[in-house]
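First, one chain by itself: the form predicted on its own, in structure tokens.
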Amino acid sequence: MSIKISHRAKAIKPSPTLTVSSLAKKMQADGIDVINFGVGEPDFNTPDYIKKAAKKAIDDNFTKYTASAGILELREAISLKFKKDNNLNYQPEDIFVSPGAKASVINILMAVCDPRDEVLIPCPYWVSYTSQVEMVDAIPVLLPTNMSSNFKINAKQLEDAILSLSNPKALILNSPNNPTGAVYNKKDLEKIAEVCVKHNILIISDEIYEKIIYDNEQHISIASISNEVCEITVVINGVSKAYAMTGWRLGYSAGPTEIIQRASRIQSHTTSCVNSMTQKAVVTALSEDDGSIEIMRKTFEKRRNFLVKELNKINNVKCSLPKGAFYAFPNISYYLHNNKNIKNSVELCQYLLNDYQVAIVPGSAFGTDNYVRFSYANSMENIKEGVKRFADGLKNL
């Protein structure tokens, strides 16, 4: 006798980015020289001043359960961060912390979505958005973009989509964007916000790459456009990317009090709370600065400049210059029909991994098949060798 698996569980696909990274690590463990561009994780260590704060918390025996929403000291630090960095006035009761920004997103979706509600998602999108929407029995609605639109949606496209739907509930906006590195400017955001206010659409603004931004671009939180916009926006952020704290697992949400409190209540019945030592460490991360964050950002910028330049040297490959995050998203559509019968980005990435030992993520993982994603959270040595292998692989198709 066997227990029937739920339809929800059957519908969920494994994370393509983690799948690529796991396969690359297995090959490396088997002694194969694989260069891994798959995982979205800084290759730096967590700064020492943050690690010391966690060690102190352990020594002080700060090792018990905390409130589900997070310790007051941390929520106060996040409140100050929002005021300083984003010109946003959130009180501690408008904020809750989760084990990663990914958990923050799904807690908010659970708090606001009913079955058959529709959630609009610009495409390409971060791989978990569509799965998370489906997990709460809502429907993802994709808004396609491409290089000619700088991988950004516009207000007319958004409004046309809203008017075509039966139960539009929310828009998930990710700027700086994974996988494209696109950054929405203030004018872009003002027009998008106007449409969302007009149609009472919740904005879930994922700003996890906020501090990894280039070319004197400025990160603008859409919630800061006006009080009216702030009232329909939940801001998602965290410490994984900017502070090289992926394994520490802490993200946070801020928004309308009722939504935040309902989402925190949901979390109290799932993960309970973020581990106490991480919370103390993040108080220090947000309140102090030893210069590490800017050093990492400048290093990412140098790598970006080199990688994109080299990708654009390859015949029939086109790659726009990302303005934020640490990904390049080149168009490889020319190489999807070739003498090796490779028809899509998944097969192309399998070929490159098997024959050239370079791991990249297929564009189909992000909702568009004509691209692949490189993470340049990698050493310059690996980037140089990896892009050479990539070029050689394409040349032999």
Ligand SMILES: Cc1ncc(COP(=O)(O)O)c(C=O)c1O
Contents of the next structure:
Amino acid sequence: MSIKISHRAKAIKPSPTLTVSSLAKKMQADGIDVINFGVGEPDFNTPDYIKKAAKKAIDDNFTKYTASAGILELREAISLKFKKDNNLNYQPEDIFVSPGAKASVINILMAVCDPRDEVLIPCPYWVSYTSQVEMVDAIPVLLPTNMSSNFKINAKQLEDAILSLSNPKALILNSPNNPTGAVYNKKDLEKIAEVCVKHNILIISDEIYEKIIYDNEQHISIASISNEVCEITVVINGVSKAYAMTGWRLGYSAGPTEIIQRASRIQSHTTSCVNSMTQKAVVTALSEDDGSIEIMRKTFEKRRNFLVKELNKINNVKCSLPKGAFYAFPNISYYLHNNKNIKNSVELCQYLLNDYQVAIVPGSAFGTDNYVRFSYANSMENIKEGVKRFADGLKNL
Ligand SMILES: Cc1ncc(COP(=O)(O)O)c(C=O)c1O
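Right, and the form predicted in complex with this ligand of this protein, after the form predicted on its own?
Once more the chain from above appears, this time first in line as the rest of the complex follows.
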């Protein structure tokens, strides 16, 4: 082919979580009994009360383009949600909805980043952050965390990094965290926020796992720390995870009016708007409650307790108890350093998939090789069998 591919496209790697998951699905389609811990989506159906609202929207012929930022009724429902859940006062004009939180993040990055701006990202990180930062020609700067720091950055680490950079622009904070399950408490957030205010760093706070949280932990939005912090924060959220709505595609952002308006204008030239039926369904999702969100949360909690207990029974595997989201992130470094055949987490996951038919995601997908990620958005039966296969695979290395 004589057409040159852009530097942007060349720099983007495929999403490793989707790659594992589609390989596992292909093996399943070929009749192989694979236990798939790769997918980051609830295994539950979207609750009926939400589906009903979408069907009604279709029957009412609510099927046309909407305002790019989203219908007013939805932005009002989101504004009420922020007040009720997070004690945040966002007006509808400070909110815009996108086709998934993934799209919300890149729209915001496009609105604020110039080429060579630096965006700080705690590591391990959700796979798309670094690629999205690169797509807007900005530079991802990783802030390492590990099990002994409870997978959280601290204020000093953040400030030292900011002081070492030429164009520090933003911090992407994700709590509850994918892949580690870390949840930042109010004290952590106050200290981080203080540094960001001092150095005028935009906080992009991805709170998509807000409602999937355990052990009576409380989700605090960093934007609620003070008005000063709110003025430098964009909150990202969405319905994919808590409401089991991954395929509907709706995420939202709230923040300083100018950033939101600019990001919304960018969206008006790309995807236009979220599909109209989903918007109506999400008005209902956020305004009503049939108890199913709590049932899903409790089910995830039981699975987490079981999976983490079983993982910690395996020789030389250490797994901390995640406080939120639906992932376990065990340390498997012993098996990388004490083995001739397996050199990194990718090779370990390939071996486990090929020889033990269990699909998990290599830690390197999240920026750290000493771990692997299990999604426990999976039946208890599968978790039991899958963790057994994982243990056998490690034992027989
Ligand atoms: C931390 C985090 N943010 C955002 C998303 C994207 O969610 P959505 O389906 O709303 O695009 C995901 C999905 O895996 C995620 O884990």
